[in-house]
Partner chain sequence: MSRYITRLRMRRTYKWNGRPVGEDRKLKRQYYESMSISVEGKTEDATVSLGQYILIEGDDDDNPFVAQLLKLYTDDSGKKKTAVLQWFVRMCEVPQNKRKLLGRDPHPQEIFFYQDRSCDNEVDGETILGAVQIEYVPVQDPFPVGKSRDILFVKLLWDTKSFRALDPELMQPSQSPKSPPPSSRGPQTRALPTPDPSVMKRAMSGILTRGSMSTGKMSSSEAESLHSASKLSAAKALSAKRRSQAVSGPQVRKKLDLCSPSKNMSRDDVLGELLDERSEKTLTSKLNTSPTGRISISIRLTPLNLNKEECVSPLSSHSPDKPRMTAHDKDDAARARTPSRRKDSAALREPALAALAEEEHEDSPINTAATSRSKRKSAQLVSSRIKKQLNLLGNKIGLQSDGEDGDDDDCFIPSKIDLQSSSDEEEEAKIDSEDELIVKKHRGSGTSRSTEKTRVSARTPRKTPSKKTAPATPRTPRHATPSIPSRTAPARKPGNVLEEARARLHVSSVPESLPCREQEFQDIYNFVESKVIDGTGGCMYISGVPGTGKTATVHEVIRSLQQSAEQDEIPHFRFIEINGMKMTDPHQAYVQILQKLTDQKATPDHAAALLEKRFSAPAPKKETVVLLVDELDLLWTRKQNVMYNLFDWPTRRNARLVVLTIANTMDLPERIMINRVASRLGLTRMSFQPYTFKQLQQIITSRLNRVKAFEEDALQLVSRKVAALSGDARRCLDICRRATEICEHSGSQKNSSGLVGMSHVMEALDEMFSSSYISAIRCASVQEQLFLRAVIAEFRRLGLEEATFQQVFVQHQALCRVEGLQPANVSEGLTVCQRLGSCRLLLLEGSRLDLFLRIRLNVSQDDVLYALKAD
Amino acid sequence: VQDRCGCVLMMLCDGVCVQAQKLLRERLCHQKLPDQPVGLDSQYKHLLELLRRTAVHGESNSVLIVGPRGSGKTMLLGCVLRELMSLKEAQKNVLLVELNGLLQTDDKIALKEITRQLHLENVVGDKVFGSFAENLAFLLEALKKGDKSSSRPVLFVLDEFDLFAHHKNQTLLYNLLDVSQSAQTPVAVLGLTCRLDVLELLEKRVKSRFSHRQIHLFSSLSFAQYLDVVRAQLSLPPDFPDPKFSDEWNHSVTKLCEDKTVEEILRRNFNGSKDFRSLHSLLFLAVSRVSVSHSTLREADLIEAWRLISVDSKANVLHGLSILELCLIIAMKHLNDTYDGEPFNFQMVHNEFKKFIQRKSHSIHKFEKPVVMKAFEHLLQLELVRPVDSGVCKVQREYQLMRLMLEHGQVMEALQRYPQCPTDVKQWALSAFG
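Any chance of seeing just this one chain in the form predicted in complex with its partner chain?
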């Protein structure tokens, strides 16, 4: 009986753990909007007020939301729209058109998409009819028909706004902004971009029609606040079904955040970038390591996650090389040191390598030149070595000029970690000149 009880308890525990993991994953994978954007209160208010005026008063507006990647532009807009739609006055009165500069790569596609999303009359099913010119005339006429007080406001969300500025003549932007500046259907043009110089991309007449409102999302978070965010992100909500488990979990999270090593990891991450997207990917890896056997988040999980995240990709590649290839890399490094980063060719590398074999090597045998050439070509394929100018003139392969795409430090680090690296090779790498 006791056994069975234990089994049931295990299963229950198992279920709770999976549930907690699911909840945290959702949070960390941006599948759910947070309840409140962190550290963006004033921007949130500004944007909400602006959109509310468009929705309720029918006032046309245009605004740019500018912030670095991962700073929460889309999240902010999502939160604002969520609140806006919860307003009774705005709920059924607002039409939303969402465009993305990466999807709508020219105005023709963008116009079709707008027409489709607005359900205008030349849409049958999901297809939009008419030529580009007709569609433009059609849409403009539709927008012109409306007026401030009687037609529904349309919110145009242009994600990757800067890409729209590269469209021919900026026709779409001109027309949208022109509508926002004239007594037609009320529109709000919301541009999302990470480029600070986006206004310089706009043509002067387009620029003049833009209201020059910009909402900047620069995070001015201190590290203490950052830690709070981490804690909040990892904590389970009070309405979690199993309060005992959530208490335990939250306690462990608090303890984790006070841990010195964990704090160090988080600080490094914070120093690298302040955005939450990189934090989330770190925490996601950590949370994924939680299992039934250890149902709390431990510092080891975080350390492992950090190791995975911060690893240098090229150093990883170096670990998979053969000794010969590694030797060639070292020879190139020496050449780089000798000639101060000037490009080299295979022949030079081969000579350097031969010198090493003749003078210092004890463990490595002499290789035939074709074999060395093959190894060199492998490096070329891995793009650890690159030709200077990709074969403009017909030069023999041995004499084509190459560059090493590795930093000094990367080579040294790879050598340190290389399993069973012969000591003479290591010494050769460390020695100052060849």
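Moving on from the form predicted in complex with its partner chain, please list the structure of the form predicted alone.
Just the single chain follows, nothing else.
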């Protein structure tokens, strides 16, 4: 009977633990929009008021949201659009067109995407337009309801705005901003970019049509606020099916955030990047280590998660190389030291390696040149070595100039961890010259 009771208890605990883990993983992966953007109150109010004027009063606007990657540009816009779409006047009226500079690489593709998102493929049909402006004007005309005075407001969101500035003649930007300046159709053009000098990329005619409104996002998040976010992300909600487990879990999270080692890890992550995406990756790995045997988060889980997330990927690649390939990396390191980082070619690397083999022929196997060439090509495939030019000029493979994509410290660290590395190879790496 005791055994049976123990099994039932174990199964219940397992079920609750899996449920908690699933809930937290979904929260950290899906990254739902917060109720209110943290530390961006003034920017939120400014942007909401601008878009509300377009959606409700039919006033055209243009604005740039500028900030480093991970500062919350998309999140801020998402929160503003959610609030805007909850307004009765905007719900049935506003149309949203989202373009991305990485996907819509030229104006033709961008125009096709605008047509698709506005559901006007049937209206356009096989019509031939003389210019981009004519095509865009036709699309916006098609959106007008009944009488020509009432047009549906369109919000154009241009992500990676700076990439649109590289399009030929900046036709898309010119026409969108031209429409936003004229009183034809209520249009709001929103650009998201991480480049502070984005206005310098615009042509004079485009710049003159832009409103020069810029909303800058620079994270003013303090470490105390960062810790509060960690607690909120790891805490279970009050409506969790098992209140007892939920209380224990939340108590363990509070204690964990007060731990000095954990605080040090979180501070390092905070100093490296205030981007919540990197924090979510760290917490996700920690939550994934929770199991029935330890049903709460421990300090060890976070330490292991930090170790995995901060590992040097290139140093890891070095651990899987053969001794010959490792010797070629050391030869390149010596060439870098000797010639102060100047590019080298395979022939120079091979000569350096040959000098080492002649000195230590008793401990290292003598390799033929084609074998050494094959090992060198493998390093090229792994992108540990990279050609200086893009291979336009036809040079024999042996004489093509290369650069080593590794730091001195990465090579030395990999040698220390390399299993059963010959002592001669280690000494050769440590010597001042090859």
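Bear in mind the structure is a predicted one, so any value in this text is a computation, not a measurement. We call the rigid core the largest set of C-alpha positions that still match within 1.5 Å between the two forms. Positions refer to the first chain, counted from 1.
Domain rotation between the two forms, with the chain taken as two rigid parts and C-alpha atoms superposed, amounts to 14 degrees for the smaller part. Here the rigid core is superposed, and Q400 then shows its C-alpha moved by 8.1 angstrom between the two forms.
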